[in-house]
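One chain is shown next in structure tokens, namely the form predicted on its own.
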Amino acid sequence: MMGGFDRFAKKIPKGRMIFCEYEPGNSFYLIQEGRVQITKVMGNIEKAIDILHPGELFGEMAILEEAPRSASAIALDDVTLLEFNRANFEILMKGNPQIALTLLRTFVKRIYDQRRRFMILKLNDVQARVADVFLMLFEGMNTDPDQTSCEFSVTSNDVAHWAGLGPDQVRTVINQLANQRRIEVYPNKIVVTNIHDLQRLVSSRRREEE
């Protein structure tokens, strides 16, 4: 346990819900021990979208905006957390600059992710929206920008969530892109055959809509 922060410690038994999607929240957490699973309802199915480990933060958007939780958090193990809110946030910032820097980087990334998602949602062309989701995922891969073929461990339902479209609508678009040989669809992944082709498609549609 980090010295000076023991009073913020919170122990959660294995299997316990830490917070639930859509409920109000004003705290964020730093994992000290154990793992936390992040889940989100997509369609009618609750899907695991991430597993977090000691040293990682979650729930931090509660400090940036007054909005309901965007996902649920569940203790995969017996978990020890440090719980922070707006009231004691300043204590954290002053008491541990390393955590403050980590938190600042996380905030910046979250803000970028929100802006990038908004760029997708601004597109009216449905096919361009779906294509832009793959571009967003590619940008987050930190791979060679000259790479052509890219593999994404996503399903059509995942794409529908990011694109802000209905699952049936996205499946139709994905079938269209597959028929055009722009993508290859597998049970648990989608392969974009030429990411630069999708970049040209999205750029063209975005210019037409401006």
Given for the second form:
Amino acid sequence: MMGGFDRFAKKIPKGRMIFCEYEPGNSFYLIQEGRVQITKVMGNIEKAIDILHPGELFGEMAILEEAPRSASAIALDDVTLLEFNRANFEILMKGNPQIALTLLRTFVKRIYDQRRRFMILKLNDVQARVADVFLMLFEGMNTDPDQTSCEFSVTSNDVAHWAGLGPDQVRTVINQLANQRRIEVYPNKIVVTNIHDLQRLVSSRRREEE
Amino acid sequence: MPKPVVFKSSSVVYFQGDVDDRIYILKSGRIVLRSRDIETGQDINDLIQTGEFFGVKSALGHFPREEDAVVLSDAQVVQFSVPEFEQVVTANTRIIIKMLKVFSNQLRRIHSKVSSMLNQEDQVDPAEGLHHSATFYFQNRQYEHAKYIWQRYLELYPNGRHVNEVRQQLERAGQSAQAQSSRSAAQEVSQRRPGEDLPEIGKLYFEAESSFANEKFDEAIDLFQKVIEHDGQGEYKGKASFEFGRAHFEKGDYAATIRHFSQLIKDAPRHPQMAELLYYIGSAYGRSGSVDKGKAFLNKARASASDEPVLRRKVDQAIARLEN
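Go ahead and give the structure of the form predicted in complex with its partner chain, now that the form predicted on its own is out.
Entire complex below, previous chain first.
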């Protein structure tokens, strides 16, 4: 299979760490068999970010030179991976156009996500920044654009991470938005009462700041 | 079929904000991509070279167009749908590699802009981060992870601040790992608990996956069912729905596997994992004695898995098993 690229395959036994957050990355992986869990240690807890299945890529940010890994990868089953690095990259891509295409799509999505994140961070007004995080999550949801009320399974810490703000600062903003009846806060979710209202808020602030 | 199209001077191929799935290649004439730099707000004018593709990112990602494509002098272009584009570039990987280089440069640029805007205080020094993670795993008795990370620390920072401590800890982790060796890796996986501040539904999903990994199928099925019922937003619903069927299959309940995956196909005739769904339905029929039905579904799976070599191999093996 894979046109004789088995020599680039790497087998990792169940439970083993593939790479660790903060380690410099110089290769990325395509899962051929088994599942891989992506996690981060935050303070005193381990946060599970995602579980990836065969056919999915991970560690592709290694293409950014010298960038430390942003999360750890751990084998959830006995896993077979195809390992890409600078030396074998072109050979593997030429022999596996489908993988090249997957990578192309992944990059397209990463560029878009980073640009979107940049747009959020560029806002000076903290309320608009928090509101824009909800808009970003809404855009990723593929729901009916005419829908008004919208439910998000996020905590204020998640929002703080996306907004690049401190957790306390975000809690204050979220309370303000709740007092203005723009959102409703529950222990495990936040409901935006009218997403278009937040869209108007963000676009008017964005215009003012330009 | 890719379609040749002529655009008159000063017409517009597409506007910023448009959503459509067409990709173009410039044959002749002059077309410029006009946008504003997201950082400085300055106007950017990128002249497209003859033979160059444009509109690729927004079409592939289904995102709104990021620029206006304005025709400066009468132009001939060829218009591709996404599948047509994919067909052309997979036959000529040189084009994809060139695009990957351009995109990875763009990614690198935007990534460093984002990093520099994030509060510098949030940026953990990688050496400290490694040591902290290793300590965390050590305290949580995941000695193999701790060993891996501390070894990497010594390789990467032979003169680091924590070298002496790390050497001692590494020895302790080694001893503890040996003492623990009766405990299997599987148990270790089951002991990992997802983070406290993950939304409830996410925790539930990871719990389900953990039960599945430990072959507690009934428990996993129960938990996946709960995720499907309660995940209004849908982030985990799709994954859970797929895993729900797989758990039935691994458990050996083939009738339930067939029922669930058939319903899934009915509900989503363009399911992104169609080939795999067909593979599981076919295998489930095969294993419950309906060889012909099994083969029919596996052949369908084979046809849909033309660009998934790993899955195709699995399908071929399943067909071979049925034929014997």
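Small disclaimer: the values here were computed from a predicted structure and weren't measured. Heads up, when I say rigid core I mean the largest set of C-alphas that superpose within 1.5 Å between the two forms. Positions refer to the first chain, counted from 1.
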item	value
Rigid core fit then residue 76 CA moved by 2 Å or more between the two forms	yes
Core-superposed comparison between the two forms, residue 196 Cα displacement 2 Å or beyond	no
Angstrom displacement of the CA atom of residue 13 between the two forms, core fixed	2.8
